[in-house]
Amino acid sequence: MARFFKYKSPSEVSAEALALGHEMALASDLAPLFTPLRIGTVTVGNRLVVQPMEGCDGTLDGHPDELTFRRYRRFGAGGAKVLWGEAAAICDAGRANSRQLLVAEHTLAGLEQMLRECRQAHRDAFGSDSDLLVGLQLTHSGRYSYRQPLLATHDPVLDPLTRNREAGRAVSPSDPLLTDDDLARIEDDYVTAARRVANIGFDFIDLKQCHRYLLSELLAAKNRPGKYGGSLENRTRLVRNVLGRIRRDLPELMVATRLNCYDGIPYRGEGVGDNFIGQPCPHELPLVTAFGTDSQDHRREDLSEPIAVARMLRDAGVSLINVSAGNPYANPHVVRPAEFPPVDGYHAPEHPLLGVARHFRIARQIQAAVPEIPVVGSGYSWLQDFAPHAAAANVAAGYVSLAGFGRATLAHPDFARTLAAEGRLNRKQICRTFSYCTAMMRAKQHPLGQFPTGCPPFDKEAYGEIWQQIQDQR
């Protein structure tokens, strides 16, 4: 199979987009990356996100460890100046692994050390953080939890792709969901996660309803009974909640979210090698667990329901929005566009160019529909060295407040200081999708569960003898 990116120039990618059906500017003038901008109480001194990149190498009680200090070093002294930090755990029947932070008492000096060495390292750089804004995202992990699924619905889809590692099969429709009395403990959770993450000086958090974790799912949980299912005031109650304690108890928090706007269908890979290629999995019309899509065909979204559910936000006291989509275990063609694909993955049944496409289209959108709250957009990892002149194209003509990067920022954390400094960045540096980060997140076959993850291309010293020992145990 022929790779995708051939690109030598901005214009050759829009020349590509417009080939497929799509506009996509790019700009040469990369100063609206730069310039300022108003978010809640705190005036932030460029557009420039380091989206929430979880590590995988915290301890097994949930404390940051050396590798976790050492990024959030790294990005504090980058240059971006929205720093959104990993999923945290807000319970520990919720951790997607067994080395995902939480949120706890005994952990909270672990995390203030890591925002306080963060911070520094920003001062060290730029000799202020005044105009830095860093936040942590709250989690409970629902489906994907490690020890066992913990269903806010079922899904006819998605189900039978979940693993429930202590029974030991998949899941089935007799597995029990959580019910509402469950549900209404974990809004509990949730509201004592923020109060400790405000106590030890985070600017925000970040109530994570992306990628199908429990926040997510309970926004398509269409064919859930009782009162966080079914109607849409149902299936937002508990966020809903949340907030509205959030706004009562700790005023001067601020809170945002990342937001799935498209869930799409899984796809698993039919083929061989090179042609083993991503094809939807088999399932009935009119789809009934798949927020913010056409119910009658996956490929479209239908933005009704999660532009209804922005202006709720809004409304509620979001100051900010962090717009993604997909599922990074069923379809991760749309979460993160690739030049190849993560390891128990499959090559994209799609052009990339068309996943970096959806993302912008979809940001855009929620963007013009909240236009009070600054929206970060995503996607933008693929497009490798023009990655900047994309999100300037963006930032410029007010289709989105700030650009995410992800992937792109564990190779080169000082992406945004480069930039401004030499108005490109460094080719030695750039992420090429190569999916490296995610087989290590799915390498499980360590003492302490998970392999921690990373950039082994360009970060040899922190993960260059981590990967070779996945690549021993292959």
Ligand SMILES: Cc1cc2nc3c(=O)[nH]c(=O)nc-3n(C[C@H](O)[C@H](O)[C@H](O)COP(=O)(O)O)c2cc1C
Second form
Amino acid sequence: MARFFKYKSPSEVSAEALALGHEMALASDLAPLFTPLRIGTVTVGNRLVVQPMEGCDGTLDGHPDELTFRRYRRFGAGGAKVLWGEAAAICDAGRANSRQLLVAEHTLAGLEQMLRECRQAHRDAFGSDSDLLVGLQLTHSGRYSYRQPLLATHDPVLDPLTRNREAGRAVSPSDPLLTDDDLARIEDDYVTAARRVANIGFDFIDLKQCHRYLLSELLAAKNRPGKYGGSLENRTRLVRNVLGRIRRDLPELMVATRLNCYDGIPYRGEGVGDNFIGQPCPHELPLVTAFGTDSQDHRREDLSEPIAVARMLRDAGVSLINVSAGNPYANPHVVRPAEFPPVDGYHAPEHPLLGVARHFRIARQIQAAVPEIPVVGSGYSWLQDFAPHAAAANVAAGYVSLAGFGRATLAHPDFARTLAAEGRLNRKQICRTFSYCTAMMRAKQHPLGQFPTGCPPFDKEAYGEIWQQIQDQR
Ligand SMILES: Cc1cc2nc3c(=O)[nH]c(=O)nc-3n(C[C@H](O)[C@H](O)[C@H](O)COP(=O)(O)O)c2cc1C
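Show the other one: the form predicted together with the named molecule, since we just had the form predicted alone.
Zooming out: every chain and molecule, the one shown earlier first.
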């Protein structure tokens, strides 16, 4: 079935990368992954991170539910020492789907239970949780808010691709933007959510600035008028204001951020069947609303602004940066290099190894720009059996401080424990990037408006039947 991933050893991956024009080291010694690291005031026991992975399995009013609790117990028992809790909305209007977690007064007991069960599972498995960090990603979905798009700015290529569900049409250039007053209220919502999350004991919050949700779109909003658009200072105003208030009011709370350092531009599939391949959408130059992207050539990064933002946030008190890229709806091959496309996607327009190399290249430059704070790299799952070898090489070389695993963790939540014990992953649980999880995330024909997501091939017990229901509807 595999089209691209045909490697039998780490050195074959390096050789292919080189043939494609990129140096990518893969180490045979995985020990660097198991060296402790100081993050803020905590020393974590290894360099392995469970990336934020939304399960879309909360209740309609934003509580974690049975599958959510189960996921965090499994992550807790899994052995990674940084658990980057998934996207949880700071307000109901900013939720990305009807089952996204919400940080509100009425959900705090549930979120606290999720955290408690996660930590307990870690203690049960390892005896202590003193070297474990658990955070929560605070999000406002902006243009991808499910009730209606809440726009930071207009984007000539993205607007026609962004659906306004209520209006039954795409976003149009005359649709209003969130006003400066709206954004000021959203700042308040962020600070309130941070306080709530700190009070129930999460170790850190993530001010989410990736994947073209609200704060990510603001970074790109060069064409927005007023005090939140135009200059880089204005485009970072919201995040800096929130950070300043958190530092003042909640000095003990560790603040992290997941930062898009390269947006690229939207792609769309062209062709039929296996030849339905991603192509860049028609666009005009210079690009104005693509953060971290060369304004004359969307395929190239221009990291001058992302580096400036990383330094600005470090100076303002961010202790941890998780580097990501792309837009899961508009250029999924950038966010998650994959063997097979998701239902709403197209076949890879580039070798997935190039997508992995892009993630590595970008994270390395951000880490080099802010050596004082740890950077987490993304985009490892496509490397499958050999993801740990690339992670170990990147950590050993100091290119990143930690390696984040996304889809891989749904298939193999105990990947870190298995690696530590056996020196390799369990072949029967390795994510093959067939995009079941994304397909489930995109399935909305459920009585609650959203199917939960997970890994049906490797977690049949929880997701086998749910996957079948989705198939039956097709
Ligand atoms: C089902 C699913 C849920 C995700 N949820 C989140 C999320 O809540 N927040 C986030 O920043 N990224 C989210 N992502 C992106 C992943 O964290 C990760 O960046 C991406 O899958 C690429 O990493 P990988 O190659 O290790 O999978 C999600 C991805 C998938 C497939």
